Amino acid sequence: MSDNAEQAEFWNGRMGTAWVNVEDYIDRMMAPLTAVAFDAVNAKPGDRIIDIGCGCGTTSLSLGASGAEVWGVDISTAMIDRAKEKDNAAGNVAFSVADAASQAYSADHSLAFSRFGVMFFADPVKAFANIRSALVPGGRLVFLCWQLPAANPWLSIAGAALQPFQPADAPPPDPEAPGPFRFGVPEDTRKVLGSAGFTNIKLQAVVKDLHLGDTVDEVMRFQSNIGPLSGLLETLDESRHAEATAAVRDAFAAKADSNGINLEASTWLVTATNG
């Protein structure tokens, strides 16, 4: 059983299918952040890129539009199946169901990229050391990860609204456990990447307003598939489902104006070098 067996089970269960259901929404919402990451990559013909946690393949195909050879890997079969359905007429993008943390690589890739796909490793030092083994000397690592929840109201607002519905004895989140905010603290990220053998490690704050939707209904479609509401509804007594859903709806409705619902997102653009 792989080190990431728990994550494999999670992303090959309900969450993988839910992600496919809202992939267009996610890609549209994340576009301002994705553009910054792509600028840092500066993909070009001759590059060989691994897209880690590629999801439904949009980022891989976008990188491939530069003429680079791209290999998108993800632990979710449902998402890779969706990626393979997309137009890849140029034939320079391939997709595989694989655990990036333990996949055997050939050391001939110029870059490893990820948009929010590297925060879920059970053993991040081991995982990044393995990813580094895929890179040529001087090869680059570029990824986006979330800053801490307090800097991400677009993510934290639902969690705050649902706090009254959480069990009283629920343990506090473990900041070093796999999860969206695993690399929210820069010092921790530098330590992990340095221990994995990377050098020239840099973190740049990237803060953008995300357009969550024109209406609350649009936002709630996402929230009912992905995020703390969808997870809580699996364990919460059914008699409280409507109340919990209304709490999240009201929290987002309070943020709506004539431009829809727009909330701040704070990320780190992380870059590093192999050697």
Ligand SMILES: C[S@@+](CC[C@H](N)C(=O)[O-])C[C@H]1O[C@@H](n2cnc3c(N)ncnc32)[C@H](O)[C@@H]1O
The other form holds:
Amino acid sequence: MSDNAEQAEFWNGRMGTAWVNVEDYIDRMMAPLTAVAFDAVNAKPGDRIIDIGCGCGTTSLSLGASGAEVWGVDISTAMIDRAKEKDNAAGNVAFSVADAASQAYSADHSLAFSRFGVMFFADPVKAFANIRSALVPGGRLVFLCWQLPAANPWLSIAGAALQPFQPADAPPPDPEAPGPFRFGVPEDTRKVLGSAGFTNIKLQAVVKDLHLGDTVDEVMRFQSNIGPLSGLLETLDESRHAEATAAVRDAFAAKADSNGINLEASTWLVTATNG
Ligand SMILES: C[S@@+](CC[C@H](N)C(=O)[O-])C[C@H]1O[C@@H](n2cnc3c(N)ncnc32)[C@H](O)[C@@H]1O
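Switching forms now, from the form predicted on its own to the form predicted together with the ligand, please provide the structure.
Every component of the complex follows; first up is the chain already shown.
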């Protein structure tokens, strides 16, 4: 069994389909964060970029618009199938279903990029050492990851609203388990990347208000596909589904104003060098 079998199952199951359902919403919502990461990448013709955990491929294709050669790698077949449907007329963007942590790479890439796709490795040091093996000497790593939940009301608000529905004996989350907040603590990220052989490791806080939607209905479409509500509904007794959904809806409705629903998102823009 591969290190990441559990995550492969997760992203090839309900979550892969859910992500495809709301990919346009995600790309629109993430745009202010993506723009900062793309500035750091500064892609240009001649670059050879791997997009790690590329999902449905929007970031790979955007980077490819610079003329760079881009390879989007993702463990989810549904998401890569969706990426392959998109317009790639220039033919400089390729997509593969692969585990980025164990894929055998040739050491001829100038940059490894990721928008929220590197927090799901069972053994992050091993995974990042493998990703580093894809880079030329001096090649760069640039990725966005989430800060801890307290700094991310756009995500934590639903979790807080659902707290009364969680089983009383639910164990506290393991901060080192694969998941969206795996690299929320900078010292740990530095340790992981340093152990994987990266140098010149820098973390820059990137904080933006995200426009979650004009209406609560729009937000709820996302929430019912992805996020704590969607996960909880899988395990919660059906008689409590409506109550849990209403709790999340009310929490977002309380944040709505004439500009819709806008909440703060805090990320780290992580950069590092191979050698
Ligand atoms: C939070 S999503 C981000 C997707 C995309 N980068 C975006 O911004 O829309 C995380 C992605 O990482 C992928 N992923 C998780 N573990 C992976 C692994 N070991 N190798 C490759 N992709 C992986 C998932 O399938 C998923 O597409």
